[in-house]
Amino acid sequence: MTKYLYYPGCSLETNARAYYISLMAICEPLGLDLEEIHDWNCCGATEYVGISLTPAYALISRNLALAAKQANGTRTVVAPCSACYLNLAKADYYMRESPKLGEKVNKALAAGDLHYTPGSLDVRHLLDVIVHDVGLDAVRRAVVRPLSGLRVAPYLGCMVPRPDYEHRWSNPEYPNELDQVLKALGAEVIDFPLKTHCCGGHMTQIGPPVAYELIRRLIHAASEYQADLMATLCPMCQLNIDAYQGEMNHFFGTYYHMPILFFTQLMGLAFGKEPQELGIGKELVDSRLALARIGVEVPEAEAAPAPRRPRKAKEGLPMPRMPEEKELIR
C-alpha cells in the first residue's frame, strides 16, 4: 500500500458523498492508503481568493501546515476536488512566487502556532496519482466487470488541467489522463470536445440563463456523440450537470437525459463493487438504463428520484444583497 496525506475538502462530505465512497471502495484494489488530514478546514472554494488575498491563501494554507506536520514519511497530497486541487495548489505556487505574500501568510498561520513552507509538499490530484502512481496497467489487473459497450464521455471541467503549475497534464486544454482510466475499464470513450470546457459553476445562482445554456452545450454534445453517460472527476462539474438538468430542459424545452457519475464509481464497477457500495443511486438524473447496458442493475430502492419540477425565480436560493453605487462611493 502506498501511503498519502489526503485532503478530502467539503463536497464529499456533502453533496459528492458519491464520490467519497466510490474512492474508498477502490483504494484497497489500487493500492491506495489515504491518511486524513487533521483539523482540515474549508479551501474557500472559488470566491474568497477574489475578496480578500491574504487571509483566502492563510485560509488555504492552513490545510497544507497541518499536512506537512503530519506528513511522517511522505510529501504527496491528494484532493479528489478540482476547487480544493487548484487551490492548494495555487496557494504552494503563489507563496513560492512571492515571498511577499508568503511572509504575510505565515504571519497569519503563527497565530494558530503553524508555518508552512512552501515546496515542500507535493499537491497532486486524485486522476494524476491513479494514472502516474498506480498505473494503468494496475487498474486493467483490478478489472473483473469490464464496461465494455458502454460509450463514456470524459468530462474533466476547467480547473483541474489549467493552470498546470508543475506540468502534471498530457495538455492543458485537451488531457488524456481521464480516458486513458476510463479505456483502461473496458468502457468505449468517446472523443470529447468539450472536456475542459466550464459547467457554469455557481451561475445557476447567479445568473441562471447563462448556467442552462453552459450546461446544454454540455449535454448537447455528449449525446450528439451518443454517449450513454458523462464521467466526471469534479463535484461542482456533478452537482451542475445533474441537479440543473431538469430545470435546463425546462428553460430550452428540451427533453435531455444524460448521467452523469464520478470515475470512481465506474472503476469501482469494474473492480466488481455493486452500485450500492459506491453511491450509485443517488444521483437524480437517473442511470438505470445506462448501467443496464453492461448488466448492472440498480436496486429499486436505490434508484434516483423523480425528477424535481422546474423550480420558480422566487424558489431560488438566498443571494448576499448586493451594495447600492450610492453606498459604494460613500
Second form
Amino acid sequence: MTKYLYYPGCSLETNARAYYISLMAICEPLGLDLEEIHDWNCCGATEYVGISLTPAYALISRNLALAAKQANGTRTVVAPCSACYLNLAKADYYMRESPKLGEKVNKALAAGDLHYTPGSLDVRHLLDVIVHDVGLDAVRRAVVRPLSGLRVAPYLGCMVPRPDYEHRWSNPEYPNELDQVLKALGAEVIDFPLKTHCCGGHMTQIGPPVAYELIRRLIHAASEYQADLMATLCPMCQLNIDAYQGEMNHFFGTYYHMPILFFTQLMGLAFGKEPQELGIGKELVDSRLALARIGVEVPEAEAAPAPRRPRKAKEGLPMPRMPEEKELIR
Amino acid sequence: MFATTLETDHHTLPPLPTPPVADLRLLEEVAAATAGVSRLEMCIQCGTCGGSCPSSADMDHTPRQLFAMVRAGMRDEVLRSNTPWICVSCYHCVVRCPQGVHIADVMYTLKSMAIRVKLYADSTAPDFSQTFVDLVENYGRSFEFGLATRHYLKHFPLRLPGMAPKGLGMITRGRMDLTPHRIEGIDKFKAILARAKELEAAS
Ligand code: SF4
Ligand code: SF4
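Show the same protein again, this time as the form predicted together with its partner chain rather than the form predicted alone.
Everything in the complex follows now, all chains and molecules, and the chain you saw is the first one.
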C-alpha cells in the first residue's frame, strides 16, 4: 500500500457521494492508502477568487498547511475533485511564482498558527496517481469482470488537464490517460472529440441557457458516437450532465438519455464490486440499461422524479451549431 | 473654385473629439492584483484566446479586446464588460496563449475589481459567488442546499431545491445535505480569513 494525503473536497461528501464511495471501494485493489487531511476546509471552488484574492488563497492554503503538518512519510496530496485539485495545485504554483503572494498568505495563516512553504507538497489528481503510480498493468491485473461491450465516452472537462503548469498530462487539450484506464478495464472507449470541453461549470447556476448549450453539445456528441454512457472524473461535470440533463432536454425539446458515471465506479465494477458498493443508482439519469450490457444488474433505485414535458425546440439559443446535426426532436 | 469649396468643407467639419483622461495605471493594477505573475503586459494581441473560447459568442468583448482596453486604461468599459462573468474558466485560451498570459486568473481579478466598485450589469453571478463565500466563511465547508435555496429564492424561484423534480431527486438520493457541516477549527479559520481581508484591503 502506498500512502497519500487525501483531500476529498465538499462535493465528494455531498452531490458526488458516489465518487467518494466508489473511490473507497477501489483503494484496496489498487493498493492506495489514502489518509484524509484532518479538518480540511472548502477550496473556494471557482467562486472565492472572483471576490477577493488574498482570502481566497489563504483559504486554499490552510489545507496545504494542514497537509504539510500531517505528512508522515509522504508529501503527495491527492484530490479527486477537479476544482479542488486545480485550486490546491495553482495556489502552490503561484506562491512559488510570486513570493509576494506566498508572504501575504503566510501572514494570514499565522493568525491561525499555521504556515506553508510553497513547493513542499506535490498536489496531484487521482487519475494521475492511478496511471503513473499504480500503473495500467496493476489496473489490468485487478480486473475480474471486463467491461467488454460497454461503449464509454471518456470525459475529463477542463480543470484537470488544464492549465497543467506541471506538465503532468500527455496533452492539455486531448489527453489519453482516462481512455487508457477505461481500456484497461476492457471497455470499448470511443475517441471522444469533446473530452476536455466545458460542461458549463457554475453557469447552470447563473446563466442556465449558456450552460444548457454546452451540456447539449457534449451529450449530443456522445450520443452520435453511440456511447452507452459517459465516464468522468469531475464532480461538477457529473452534476451538470446528470442533474441538469432533464432541464436541458426541457429547454431544447430534446429526448437525450446519456448516463454519466465516475470512472471510479466503472473501475469498481470491473474489479467485481457490486453496484450498491459503488454508489450506482445515485445518478439521476438512469444507468441501468447501459450496465445491463455488461451483465450488471442494478437494483431498483429510489423513486425516480416525475418526467417533465419537453418544450418546443424553437426556444433554442442563437449559438453556433455543428453542420449536420440530427437532433432527437419530435 | 475648387480651393474655395474645400475650404468651406473644412470649416464645417465637426470638432475633433477630446481624448479620454489617461488611466495608464490600470494595466499595472490588474496585473498586480492577479495571482502569480499574470504576464498581462506581455499580451501581443494575437487573438488566439478569443478564437479558442467556447463562450466568446456571449461576451461583450473577446479576451483580446478586453486586454487591449485594459492597456488603454478604459477602466469603466472594462469593469462593465460581461466578459469576465461569461468566462467559464475552461483554460483553453491559457494553454494556447503564445505569451503564457494567465488569462482565466485575470478574469477573476476583473470580477473582483468590478464587485468592489459595483460595476456589473447583472447581479446574478456576483450574488451567487458572494452567497457561496458567505456560507464557506461561516462553516468552513460549502453548503449546497443553503446556497441553492438562497440563490434560487432571489434569482430563480422556480428552481428551488425540493420543489423541482431535480432537487427532490438530489435529496432522496442522498446527494444534498439539508444541514451544513462545520469544521472543528472554525475560530482559527475565521481568524485567518479576517487577517487575509485586512491584508487585501491594505494592498
Ligand atoms: S492569446 Fe495571449 S497574447 Fe494572444 S491576444 Fe490572447 S492574451 Fe494576448
Ligand atoms: S478560460 Fe475563459 S476566456 Fe479563456 S477560453 Fe475559457 S471561457 Fe474563454
